[in-house]
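Next comes just one chain, in structure tokens: the form predicted on its own.
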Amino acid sequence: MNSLTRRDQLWHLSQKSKVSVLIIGAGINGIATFRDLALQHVDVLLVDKGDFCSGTSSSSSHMIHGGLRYLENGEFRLVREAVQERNRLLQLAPHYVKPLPTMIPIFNWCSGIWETAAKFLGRSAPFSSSTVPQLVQSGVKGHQRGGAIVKLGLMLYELWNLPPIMTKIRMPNHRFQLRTSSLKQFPELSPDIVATAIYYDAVVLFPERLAIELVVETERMSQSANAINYLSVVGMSDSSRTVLLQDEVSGKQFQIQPELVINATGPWIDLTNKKLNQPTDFIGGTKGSHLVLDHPQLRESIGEHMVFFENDDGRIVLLLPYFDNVIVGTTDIRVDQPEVCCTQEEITYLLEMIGRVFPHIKVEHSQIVYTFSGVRPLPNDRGMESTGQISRDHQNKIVKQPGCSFPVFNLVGGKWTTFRTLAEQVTDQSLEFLGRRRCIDTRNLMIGGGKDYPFKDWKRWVDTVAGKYQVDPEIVRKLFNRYGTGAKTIIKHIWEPLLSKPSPHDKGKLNDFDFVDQTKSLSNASSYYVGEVRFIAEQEKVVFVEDFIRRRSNLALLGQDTPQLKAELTEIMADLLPC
């Protein structure tokens, strides 16, 4: 079991000069590959210049889906793989991945047939989605998919809904509702609709937590696996075999000689390869931005359904229920740099598109509690006029420059839903290169708090844990909803000491925090507990307070990222942070 602190890991790195595989980039694809390789007993080092899952992987629409619209591009293999991986994740990570009923508003029955056929045959779309301002100002109308096209698409989509072997999950089939029934269920919906279609995909409630659980449990299972955040690649040494790494906290540099490098830096792939003296031009990314709204009326209007529809300009957009808030997305704009933010033009575009489906609901800028934006690491296909036609499939592009002692595997494309299959593919290729064989399969390996998940009777699980540690069942339920069965470890950490309080003469041997009420709620985020925060800071590689607010919790996404919260968390975690 690897239970080293970050400081210990850096010390061991300074004493170590070689590793079989160096993975650069700790987004979901890099993390999944790290996990799969470690399970095959490969010594592997995962590094990232930022925190785990802090780049593109933290900027998703929170959907786990097969990609209904990819059918228009003829990407049947990708859709089949994604649908089955969606069903698999519902079983392997049930604490974070949940079924998501999705509603498509339909405004006519027959439009879009010829345009969809042309797109399927590889013809260009009638316009480019290159910039938001041009589309907003031009008022250009994209082809709207009518009920006939939506029906055909959903029928094809569900061909692959049959569960693969060993996966018991199967989503319900779609259904259509005519205008009267639709408006009865969604009263604020535009009266211009002729029908709605209801089908099922899935939502990942805490994508960053799913990622960090993969990291932590991988290190616990393998002595030869090490993951270090805020450790960047700065270049090569004079030797063609040595990669230079730098700790972004202390500035200290390290040298490592890998047999194989896996570049999983997403939109930074080409920039990373330049540092490795292996220049490439693989990425032609597009930017996707989202808003999070605190809007009770809109939240009530969509209920527990995601609203998924085509805006007037032809873009696919969505309204996703997220606890008491609504996530609104997304844009699809070509960009040439990996660092992006949500612009005012995008905000205007996203707010205006809500009126397309809910014309009587007004949204103010003041109701935006959070924005996030990322770059999709799509393949360089700048000749494609429409960004929507660029493939979302994943591929491994292998580079080996003369004079360099190691090849670089470049993970281009991919999506949250298919992280496991991408990792499986790259691991198999890595094992072949290293001359090793696979010994463990990940297809049915539970993830984090999904282990021993009580699918049928979670209430009994809650009552059992509450009774054992003498905790209010409501607290257990809250933590179970947040961490799945992993909640038991946190509850044990916080409440078990209370069952046998230390005697006064032991006080001098203990940390001050052993005598602080760790069951106390935070003053600025009452759903979290002091002991819970300290446990996560200690066990989940938190380096900065921001890591907890944005990626170990969903406090930022819920609009609770305040100076007061930062100050409180800093005081609670101060003795546990490495900086």
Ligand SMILES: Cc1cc2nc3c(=O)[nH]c(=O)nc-3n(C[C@H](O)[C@H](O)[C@H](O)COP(=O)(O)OP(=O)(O)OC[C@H]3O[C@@H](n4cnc5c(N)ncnc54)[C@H](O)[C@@H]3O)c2cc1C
Given for the second form:
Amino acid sequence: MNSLTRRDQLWHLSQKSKVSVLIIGAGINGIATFRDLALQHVDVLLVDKGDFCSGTSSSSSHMIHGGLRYLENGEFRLVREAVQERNRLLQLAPHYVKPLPTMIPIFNWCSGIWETAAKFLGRSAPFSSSTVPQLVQSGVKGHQRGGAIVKLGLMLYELWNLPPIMTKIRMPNHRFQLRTSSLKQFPELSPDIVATAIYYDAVVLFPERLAIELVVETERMSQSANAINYLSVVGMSDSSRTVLLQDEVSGKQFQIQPELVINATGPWIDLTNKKLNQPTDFIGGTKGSHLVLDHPQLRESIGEHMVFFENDDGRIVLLLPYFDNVIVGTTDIRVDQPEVCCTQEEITYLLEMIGRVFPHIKVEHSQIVYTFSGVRPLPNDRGMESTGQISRDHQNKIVKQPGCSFPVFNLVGGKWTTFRTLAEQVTDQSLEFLGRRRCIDTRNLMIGGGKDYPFKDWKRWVDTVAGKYQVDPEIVRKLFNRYGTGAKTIIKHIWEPLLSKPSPHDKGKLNDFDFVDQTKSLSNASSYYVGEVRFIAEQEKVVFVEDFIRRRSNLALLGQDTPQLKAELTEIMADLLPC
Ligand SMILES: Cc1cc2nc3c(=O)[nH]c(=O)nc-3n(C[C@H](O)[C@H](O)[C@H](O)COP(=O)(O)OP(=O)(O)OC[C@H]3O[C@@H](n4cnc5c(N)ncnc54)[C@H](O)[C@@H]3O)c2cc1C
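Structure of the form predicted together with this ligand, please, following the form predicted on its own?
Below is the whole assembly, all chains and molecules, this chain first.
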């Protein structure tokens, strides 16, 4: 078991010259591969230039899905794999991955047949993404998929909706509702619809937390696995065998000689390879942005359904209920650099899309409480006219530069949904390279707070924990919703000491914070507790306060990232952070 602090890990790194596998990039793909390799007892080091899950993996649409529209591109293998992984994740990470009823508004029955057939046969869609802003303004219409195509797509989609052998989860089948009953259920919906289709996918409510739980539990399970954030690969120290790493906090440099490098830097893959003296041109990324709206009327109008529809050029727009807010996405714009932000043009486009489906709902700019953007690490397919046609499947591109002592496995593409299978495939390839054999399978391994999840009777779980630590069951329920069964460790940490009051003798031995009321709510985010924040900061590799606001909690997505909150958290965590 490895429970080293970041400082200890860096000290060990300075004493160590070799590692079997160096994984560069701690997005979901790097993290999942780290976990799988560590489970096979491989000596593995995972590094990221920023925080864990701070790249593309923190800017997804939060869907765990098969990818209905990939059927049109003929990506049946991917859809089958993704649908089955969706069902599996509902079982393995039930605290974060939840069923998501999804509604598709349908404006006519027959349109889109030609476009779908053309796409399926490999011909370009009639409009490319680069022409979209003009199309939106000029109001060109008519390339949405009609009811017949949606029906066919959903029937195909559900062919693979089988429960994985060891799990029992299978999503309900789709249904169609005609206009009158659709408008009864969604009264704000455009009266131009002819029907709605309701089908089921899944949502991951806290993707960044799912990722950090994988990191932390992997280190706990393994002696030989280390994950360090804010540690960049900056180059090679000699041309052939030694990789140079830099601590982004102190500026200190380290050297390591890996047997194998896994480049999991998503949209940074080519830039990273340049640093490794192995130039490549694998990535042709597209940017996607999302808005988070605090808009009670819109939130009420969509209910618990994600609304999923097409823009006139066939690109997907989604409105996702996220606690009291609504996430609106997304764009799909070619870019040639990985650092991006949401532009005014994208905001205008996304707001206009809402009006297509809910024409009477007006959104003010002041209702946008947060925006986020990321770059899909898609394969370089610049010849493809429409970005929607670029494959979303993953592949491992192997590079071995003459004279270099290690090969580089490059993880191109991949979806959040399929992180486990991608990691499984890359781990098998790595084990083959290292001449080792798989000893543990991840197919049925529960994740983090999904362990011992009370599927049948969560209320009893809540009451038992509340009774044991004498805590208000409402607080236990809230923390259970946030951490699954991991809530019990946090509750024990905060409330157990209160069961036996410390004697004056003990008090002398404890530091000040043990006597600040750990059970107190934050003044600027009342659903969080002081003791909870300190526990997370200590146990989950928080380096900067921002890591907590954006990735250990969902406070940013809830629109609560304020200077006051930052100041409060800085004070609470001050003695725990490495800088
Ligand atoms: C807008 C959008 C919506 C999406 N929606 C969904 C969805 O709903 N469902 C779904 O399944 N998938 C979705 N995806 C796809 C999915 O999010 C990505 O495919 C996946 O997150 C890619 O993860 P990754 O680990 O490969 O890359 P990343 O998450 O980008 O990780 C790469 C990491 O490498 C690090 N790095 C870069 N250079 C260096 C260096 N020199 N040294 C050390 N570290 C370095 C970066 O800091 C980064 O953390 C979406 C993607 C986008 C952009």
